[in-house]
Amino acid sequence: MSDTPPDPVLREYAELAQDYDRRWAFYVSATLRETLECVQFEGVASVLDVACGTGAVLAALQRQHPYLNLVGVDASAEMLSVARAKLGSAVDLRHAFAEQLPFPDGVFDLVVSANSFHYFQQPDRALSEMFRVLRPGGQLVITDWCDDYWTCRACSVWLRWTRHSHHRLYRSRECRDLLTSAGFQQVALRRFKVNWLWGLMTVIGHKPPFGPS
C-alpha cells in the first residue's frame, strides 16, 4: 500500500461529482455562457475540455454545435463518471492530469479549461501542453476566477486555510503574461462577473500560424 496522501483536489471532487452539477448548476451556467461567447467557432473542427468535470461545456457544445468532434480529459474518474452518463459515447472521455495530456501535437482547433485554472499545481507545464495540442492556429479559451476583484482575494484567503485543494488564483495580468510565455499570441481577457462574490475572466489566446522558420 502506498504511503502517498490522496490529492486533495481528487479527493474533493470524489466526494462533490454526484452532487455538483444540481449544487452548482446558476455558477456553471453562468460561466459556461461566458466562455462559449469567446470561442470563434469559424473553421473548429476538433475540440479539447481540459478539466471537462462532468461535462457541462461538452453537453453544451454537444447540443449547438453537433459537428464538433468533442474529447474531454479530466483528473477525477468519479466526475468523468457522471460526463459519460450525460454524454454517451460519442463524446472521447479520458482519464488524465492536464500537465500531461496524452495525445500528439497539434491535433485540436480549439482547447478550453472552465472553472480550473486556479486548481492547477503546475500552470506554465499546463499551459505548455495545450499549446503543443493545438494545432498552428489554433485558440485557446480559458476561464476562470480573477484575483482583480477583492471578493475573489478575499475567498481565495479564506481557502487557502480551509481547502488543501485550493491553488491560487491570477490576476489579468498574470494570466495574460503565462499565456504569453507559453507562446500565445494575440492574447486577450475580459473581465465578468456572476453575483457580487465571483468575479471572473476568460483569458483567449492564440497558437502561432506557422512556427519558427
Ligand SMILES: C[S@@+](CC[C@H](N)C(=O)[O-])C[C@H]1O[C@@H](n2cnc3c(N)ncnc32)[C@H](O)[C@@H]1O
Given for the second form:
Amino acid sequence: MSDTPPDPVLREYAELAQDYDRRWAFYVSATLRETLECVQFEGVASVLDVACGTGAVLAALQRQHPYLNLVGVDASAEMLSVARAKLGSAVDLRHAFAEQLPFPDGVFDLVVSANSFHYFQQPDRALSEMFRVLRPGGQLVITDWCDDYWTCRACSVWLRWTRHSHHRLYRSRECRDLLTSAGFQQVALRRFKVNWLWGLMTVIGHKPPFGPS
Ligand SMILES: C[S@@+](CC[C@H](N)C(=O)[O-])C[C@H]1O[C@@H](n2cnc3c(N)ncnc32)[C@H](O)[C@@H]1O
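Next, report the structure of the form predicted together with this ligand; the form predicted on its own has already been given.
Starting with the chain above, the whole complex follows.
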C-alpha cells in the first residue's frame, strides 16, 4: 500500500494507530469484557480475530487462555504493527480485509470481531468469509455499536457527515438477519451500554455442525 492510503478507513487508522490504545482504553476494555463473556471456550483451540486492530482481544486471550492458537487480521498495516509489538511472534497477524480472508475453509473453532463491523463495506461478504473459515459447529462472536440506541443513531448521522470511514450501524434485528442469511444458526444477541453514549450489541452465531462448509 502507498504512503497515503486512499481508503478512508486506512487513512483514519494510519493516523490513529499509535494513540489508539491510550485514547480508547476505557471503551476497548469495557467492550472486550462483554465480548469474551459471550464466548464458550470449551472445545476451542484456534481463534481468528477479524479487524483485530492493535490486538486488545488477542492480548486478553493470550493472557487468559495461553493454550489457544491465535490469529488476527486487519486492513491497517499501522494498527497491525502496534499489535505485533504487543503480542510477539506467537500470534499470527495478517494484513487482510474481512471481506477476503486469507485462510482455507473450516480452520477456526472461533471467530471474533470487536468494534469493527460498522466499517465493513460489504458486511454480507465479510460474514460469509467468517462462516467459510469456521469449522462445522464453530462459533462467531461479534460486538459492535447498535443502532437500536438513539445516542448511537445520532452519532452515526454525525459520523456520516464528518468521517468518510464510517459505513453504517445496524439494528439488533438487522444484525440477527445478516447472520442468519450467512448460514449461522442458534443466533443470539445481547445489548449493553458502556456509558451514556455508547450502546452496543454482541451477536453470537454457530456454523451448523453438518451441511455446507
Ligand atoms: C475501532 S478499531 C477496532 C480494533 C479492535 N478490534 C478493538 O476492538 O480494539 C476498527 C478496526 O477495523 C479495521 N477495519 C476496518 N474495516 C476493515 C475491513 N474491511 N477489514 C479488516 N479490517 C478492517 C480497522 O483497520 C481498525 O483496526
